[in-house]
Amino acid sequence: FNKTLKLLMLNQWLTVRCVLIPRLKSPGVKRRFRIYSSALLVLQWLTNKDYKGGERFLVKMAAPLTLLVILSVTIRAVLYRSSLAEVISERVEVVSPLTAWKRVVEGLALLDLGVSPYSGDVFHETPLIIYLFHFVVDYAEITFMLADVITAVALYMAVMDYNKQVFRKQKYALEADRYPLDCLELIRSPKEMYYIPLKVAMFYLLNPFTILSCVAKSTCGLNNAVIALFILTTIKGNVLLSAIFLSLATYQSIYPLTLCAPALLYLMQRQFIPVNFRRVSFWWFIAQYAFMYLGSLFVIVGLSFFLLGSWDYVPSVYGFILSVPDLTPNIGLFWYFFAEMFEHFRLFFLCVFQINVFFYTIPLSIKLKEHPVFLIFMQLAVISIFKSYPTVGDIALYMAFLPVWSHLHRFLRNIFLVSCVLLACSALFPVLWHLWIYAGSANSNFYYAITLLFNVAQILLVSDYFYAFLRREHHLSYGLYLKRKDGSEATLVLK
């Protein structure tokens, strides 16, 4: 009875604010209506979810989640009983160096025979991860198949929550008039993000390259599980989880350290700490977040330490990392350039290539402070295009996030291009494969190409959809029909 009289209420105040204001002759005034009333739908879809506390809610969106699991998993089981297995397992494409199970099938045979596992040159995964197949290596189908839901589930929690807040933020926004008359199109309604999160999960779970890498038994899944778990536990707002989980995912790959800045500037927005140097609760927060992060990773690296009994795995997993040693082709860009370098231009490049990664998170972070979940959606399809040794189940981490921003397709320019583009190219990596190795009528130019074509594809969705993101922001800033000072249509243009 309260929420209806409360709704009753602000019925009225809206009806007596587009109404009764003296601005009634002005030709915005329905317009303004309009936006008032869409408002009034947010407030319902947010305080009235079927007058139960939401329950029905989430049981409606459960039941197809559940479903989605149960498909997922059978369609990855007969796969895996399929002659298909073997051939996927050996894809470059697939698998790298780092990732391979037959590396970590070597790593148990080395550990079991009281050998280090880094002791030659086969295995390069962290220590935890052998240990941890060492006690369920009979159950690996299950382990990376549970990975691949715990990601899935991870993500589809974390943009549930991320999508109350937006409607939260745009309903303030509402209320407080700070929308121009003709952006009411750009306002998003309950409608259309009600099946949002259950899209990410099954971008995710029912996406190839995500398939794929389960069934090649690639230990990027668990790299992208505990990934989707930092960002989850960011997204609830627990400090002290977000930090352990960054300093797994770090510890895992050197690469998502760069998520930090996302997570601080989320984490901070969300504890109405401003983003001012001058600050002392700016830097006390930092120094906090920092203080968690590195004790856990200093408890990680010690753990590792205590049972591998040596150091031994530092050069070898980290080292191997940045240095790129093996130049096995897969689809990043370093193989090739690499193999065709002279020996000592090779320390200059290599850094410019590794820097090349943690670049960009300064100007990202200076532009999308205001907006972490895309700055971190940006951090991780950066990392999946310029890290070492990337795989596609890297990239299908990133594309997981692709239905979150759907709002935006009215402003991208070349979407279907690049996604003909990824396409083509994900068809053709298997034939010019073949053509060079099997067939021996091609070379490793025709591979590096339409690899290169691929990265390049990737690079232009991600820059289309930054693109897209900061123009829907400035048209709800400034107005969506912009106007030269001589009245005529004025072009927006991104610099």
Contents of the next structure:
Amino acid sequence: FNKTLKLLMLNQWLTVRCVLIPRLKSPGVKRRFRIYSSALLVLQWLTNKDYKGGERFLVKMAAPLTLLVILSVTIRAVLYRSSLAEVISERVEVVSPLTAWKRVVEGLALLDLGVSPYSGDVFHETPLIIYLFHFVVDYAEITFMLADVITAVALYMAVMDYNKQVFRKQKYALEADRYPLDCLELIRSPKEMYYIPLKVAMFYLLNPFTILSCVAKSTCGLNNAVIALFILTTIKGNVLLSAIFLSLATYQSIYPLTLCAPALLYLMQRQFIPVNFRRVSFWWFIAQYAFMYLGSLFVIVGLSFFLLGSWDYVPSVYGFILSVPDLTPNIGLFWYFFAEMFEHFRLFFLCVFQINVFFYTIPLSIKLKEHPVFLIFMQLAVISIFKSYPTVGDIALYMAFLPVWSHLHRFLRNIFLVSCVLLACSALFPVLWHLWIYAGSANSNFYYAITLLFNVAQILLVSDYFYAFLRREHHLSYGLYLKRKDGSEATLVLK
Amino acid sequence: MGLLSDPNRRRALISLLTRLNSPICVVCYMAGVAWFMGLAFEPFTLRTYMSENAMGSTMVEERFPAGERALTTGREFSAHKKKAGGMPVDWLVKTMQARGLEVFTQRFSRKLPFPDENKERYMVKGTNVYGILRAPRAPRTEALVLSAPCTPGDSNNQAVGLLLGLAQYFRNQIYWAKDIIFLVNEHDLIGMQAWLEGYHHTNTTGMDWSPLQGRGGSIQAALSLELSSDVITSMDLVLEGLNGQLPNLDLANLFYAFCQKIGVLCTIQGKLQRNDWDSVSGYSHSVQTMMLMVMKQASGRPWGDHGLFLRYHIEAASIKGINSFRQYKTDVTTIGRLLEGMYRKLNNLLEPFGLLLTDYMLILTLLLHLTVVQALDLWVQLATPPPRTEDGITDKEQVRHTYYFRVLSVLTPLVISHLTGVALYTLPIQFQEMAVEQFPVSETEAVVLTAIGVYTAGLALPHNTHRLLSGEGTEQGWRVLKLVAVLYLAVLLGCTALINFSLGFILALTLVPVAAFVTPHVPKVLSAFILVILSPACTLLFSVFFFQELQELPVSFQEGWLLYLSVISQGILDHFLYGSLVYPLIALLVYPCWLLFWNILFWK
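In place of the form predicted alone, output the structure of the form predicted in complex with its partner chain.
Shown next: the complete complex, the earlier chain at its head.
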């Protein structure tokens, strides 16, 4: 496996080098092609070679994954070279004041001049990001593509591991005769689970939202990579790394803090620690995790302080996220509401809106106690809908999880309506923006109406999946064909 | 979650929709068309609605006296133009300076992608001359523009003369609160494009121009004047700008009000307004006017020099003096007074014009409703071939079939038809040189004929697409493809209509019936014929004839065909010169969408 990964990285690096260096024009094309084909040959050779059971499975899947990565990197590289890149990087749907590349460049310029990058209210990214780009600013495009690839590979591996566990659990349950007889058609077969990890990677890498976000060089891609690594380490059961990546994600944008609930639930489930408030082991584990989490957070925050030599970044990053001073339109719910509001009520509604993101954690954790990975999906969706500066890159992250729940399709009710609305809204965003800003025949209400519709569709999508998930679990314990007490057909209603 | 999750009510709704599918479609389509025709019926429209109070009255006193002198200046200009063989830059600079303006010039050059045969130009070089009258009464943050094109030949000299006369007269008045820019632009829209890009520091089309040396405030409104005779019978107001943008209705209403006050006949689309809206002939007259407007707007090209201002959010219109055989003539002094009144009124404008809301979207919603109903119907057919046992539960194999395998077989036609679209967009310009070497045609003809060639070649696609498909198409396959195509069409037309209602309406009128009736099971030859007739290219051909008919200049088929070719070349030129969106829209989106329906018809 290590070999494959190394090869993958090498291949990746070669592609990136060849596609991105603009001076290689016509001779470059031939060379690139040769490198592609030789890499593919090596891969073929690897896949044909005999490997032991599990590893063979992995190698078999690595070839399509590599192809997928090559394809997605090529698409991004082509878009970087086209005139579209500039247009995309100005779109308010793709970049927010937090993640805009233009602002990062401004911050870098200020840093080079010896001024604090946070003076002047332009730059709002964290100090670690600006120091990262201080070194790799010339390779920014490669960095962003790499971040996308890391996210996809991390999600791929995480989902593969998760599926193995799901399958194992299902096997035990079947052996223990825990499922009712008429539920056999709800049982998941390994055949249909086989391609799910690949589909997850595909949903992330080929999602237009991700591509747009990457081409615009929105730092959202880096945040997604951190969150994906957090999910991977959590599912692999590595407590320390999970805590470290969670603290990194929190450091980047605060909101991933709510992911600690599913992480704790998952890790405890894995270590067979019962979720029981009276048990010492429960509290001991929480204390351990909290210690690791807070410790690494402390280290990161301290490191940022020593890098910059001041606490400027705290109000400028976290104050900016929490108090929402920048009301540039985006796909979120904040801007219009706070632009219209009387200043007097601002603080109150700010609290209401921000608590909204964190509030769902408790009821969802109670309801989905047994299914922490689904809880991660729900939390990611809630964050990307209700956060203060959402971009399409955030949506892409939770949408990558949709193939994992493909077995729920039969219970989904509004998927057609919701996907139509999401599609139409995505097309209408730039059109209504044009009408509002350039043509002057519409106003901000039109744009906000579409934003609202887009978010309602997202909420419907998530609640639909939530309903379907609960319903499948219900059927798995009570049988597929439910009868009422009087013998007629019963239906399940989410209340 | 009430309606959305109660399965019984949903089932009832869905069965109602499937049963009433075709009647609903027909009724909606008819209602859409009827409503559209109703727009021409005067009581339905608020013609005299003014949203800006400052524009509400025409109470200014016009005193412009110097019509005769303006005509003399115009003649002088004509003589110098002939001598210089183009724009008499030195003379214009001197004359404007003598009238007390700050005068600047701007040079520009542009190589067209292929020669423009209508205007006979290829390598364009020219100079714009403009003079700024600084506002004496207020900080110079806002400006108004009066422009007149310098055209080759004998036309438009009077316009330049009047412009200079007005400049001299305006200079002596003290009430100006906004800078007034007097602009004489060469090579009509190309010069205007260069000047506007220079003024706003943008460069959208890759044109060469020297930067402007002097600027005024932000431009609030602009009028472009075209005048080729000493006396006129009527003034024609041209509103349609780039991409079908229209200026604010207030500007048009203001002009109309001034014309009535001063006693000048004002026409729109070359037609006089009539008061007998309740008679049949009156109604057909207003339908004609409206159809002319719709066709012009749908073409997406600027119909006067004002057309490019609209892109910068500046309200603008062109005013053309028309000299026909009517008895009643108006002299230049009166036109000067009219313009003076307009500018004094615009001078009073306190804030930018408000927005123009339209109720047009309802019409389109009715038309597009048909596609949505179709899509719903298809989805229901796809999701429930066997009757549902319980809400949402279907045969497992069926579900897997629907969700995964069909998606891939739909992707192939989608990708191929879009690649054809890309070919239609890029090939005509790329291959003109090769075509000129190989065939005895001019560059322009080469471009147009290549475009038509690619378009026709696309019709052969379905057969080739099927070869690429791994398995043979199934019933499920075409349904999924049609679902995708119908949704695509709905979103596409909706977005088009938001930007350019007329274009969206014409496309919806022709493409929506296609979306409704196409299946692989209808008679092939007849439906193929109907599909070709309703395709975008044929729609354009009919529009050309219809437009000529509306203008009361009917043409023979031969002339019509030549006109059609020149319309295509002009459309492509408009895109590359001014950034008009119609050509890329048709080539990259509408045509591939139509090809999808063509694919469904030949689904095997």
